[in-house]
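A lone chain, given as structure tokens: the form predicted on its own.
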Amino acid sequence: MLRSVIKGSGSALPKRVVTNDELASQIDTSDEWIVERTGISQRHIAGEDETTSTLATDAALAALADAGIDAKSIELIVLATATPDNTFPATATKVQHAIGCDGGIAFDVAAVCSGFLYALATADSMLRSGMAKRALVIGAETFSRILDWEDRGTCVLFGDGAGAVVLEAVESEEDGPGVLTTRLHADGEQHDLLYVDGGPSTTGTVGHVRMKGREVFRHAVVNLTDVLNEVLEDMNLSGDAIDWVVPHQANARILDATARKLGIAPEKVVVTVDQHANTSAASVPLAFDVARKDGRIKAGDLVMFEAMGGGFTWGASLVRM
């Protein structure tokens, strides 16, 4: 069968690191308050010369180098972001030009923190249909540009960064590598629990992130548990068959609660939220790249990706390495 196989991964982070103590010197918060409620110790914040496209380009080039693949062979780029460089054109086209593979397919996907999973599923479908042979799937954000730095309930939660994977359509055996199954959902009724209060056709401004944290937490645990069970049922597997869970890095308490509900051992959950905070669409590929590069995720492992974000959108994908 034809499957989309991950051939390489890469990531990029802004140079500036902002600790909780630095934030505490600017707003009414503390390192203890942030760590207790979120598990976050620091985050990376983009400088003036760093944009979503530059971070995405650096992550893409790192993924190509890891895969040993020439950028000119990439026929498809799907970039997930809620913070594009411009309203249009798609940030993916800027990355395409920067890495030197003009002429193929390149577009953005907007599903906020679930964006990477939506992008992965889109690229997987296109590769399996024969529209392309090789793809870059990227999650990249400069969320710091849409934060209200006087709102301690949101500004302490987010950071900037990018992660990318190279996908290749490969004939695979049933027990071979590749994207095995993906489940995606959305619920527009929950719009007002997590959103940005601006946009081109409403306010003509970028706006700021607004969130009702307690309600988001409750929905996240329920929705993520449900979608992870859907994916396991698709493959007739139980939670203990999964080697690694690479979740959206929103909040350490959400990660813990979801793992407990599924009976997944905490040591199987890749956690980077303490170092990167919530990087929205970038968080899953960033965490995945960290766990691959430090040797935890190896060939043959069953890896579960999962995320939930504004919209609400949520999903999960099971991949064999």
Ligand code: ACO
Given for the second form:
Amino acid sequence: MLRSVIKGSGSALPKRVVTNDELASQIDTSDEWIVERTGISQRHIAGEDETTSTLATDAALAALADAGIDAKSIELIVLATATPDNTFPATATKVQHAIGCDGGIAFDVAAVCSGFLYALATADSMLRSGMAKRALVIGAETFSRILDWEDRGTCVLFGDGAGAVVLEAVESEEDGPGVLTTRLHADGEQHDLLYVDGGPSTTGTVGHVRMKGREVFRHAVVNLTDVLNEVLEDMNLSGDAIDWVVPHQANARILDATARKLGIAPEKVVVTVDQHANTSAASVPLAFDVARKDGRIKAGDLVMFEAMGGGFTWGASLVRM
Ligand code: ACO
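Form predicted in complex with this ligand structure, per the form predicted on its own context:
The next block holds the full complex; its first chain is the one shown before.
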């Protein structure tokens, strides 16, 4: 069967690191509060010369180098972001030009923190239907640009970064590598719990992140547990069959609660939220790249990606490496 196989990964982070103590010197918060409630110790914040497209480009080039694949052979770029360089064109087209890929398909998807799952599912479908043979799937964000730096309930939670994977359509055996199954969901009724209070067609401004954190937390644990169970049922597997869970890095307490409900051992959950904070669509591919490069995720491993974000949108995908 034709499957989308991950051939390489890469990531990029802004140069500047901002610690909790540095934030506490500017707003009414503390390292102790942030670590206890979220698990976050620091985040990377983009400088003036760093944008979503520059971070995405660096991550894409690193993924291509890791895969040993030339940019010219990429026929599809799907980039997940809620913080594009411009309202249009798609940031994916800027990346296409920057990496020296001179043809094919390039577009953005907007599903906020679950954007990478939506992008992966889109690219997987297009590869399996024969529209392209090789794809770059990227999650890239500069959330620091849409934060209200006076709202301590949100500004301490987010960071900037990018992650990318190279996917290739390959004839694979039943137990061979590739994206095995994906489930995606959306619930527009929950708009007001997590949104940005601006946009081109409403205020004509970029706006800032607004969130009812406690309610988001509650929905996140329920929705993620449900979708992870759907994926496991699709494949007739139980939680203990999974080698690694690479979750969206929103909050260490959400990761713990979700893993516990599924009976997945905490040491199988890749955690980078302490170092990167919540990088929205970038968080899953960033964490995946960290765990591949440090040797935890290996060929043959069964890896679960999962995320939930504004909309609400949420999803999970099971991949054999
Ligand atoms: N520093 C110090 N105190 C703070 C801060 C801060 N940065 N932020 C809020 N507080 C205070 C509040 O003012 C409140 O004080 P009060 O009791 O005097 O009114 C108190 O801390 C408790 O506030 P809550 O919002 O109820 O705190 P909670 O325990 O719910 O933690 C948090 C807040 C961390 C946002 C949590 O609700 C959460 O993680 N929610 C999930 C949100 C999330 O991850 N969103 C990301 C996108 S969605 C996703 O990816 C799943």
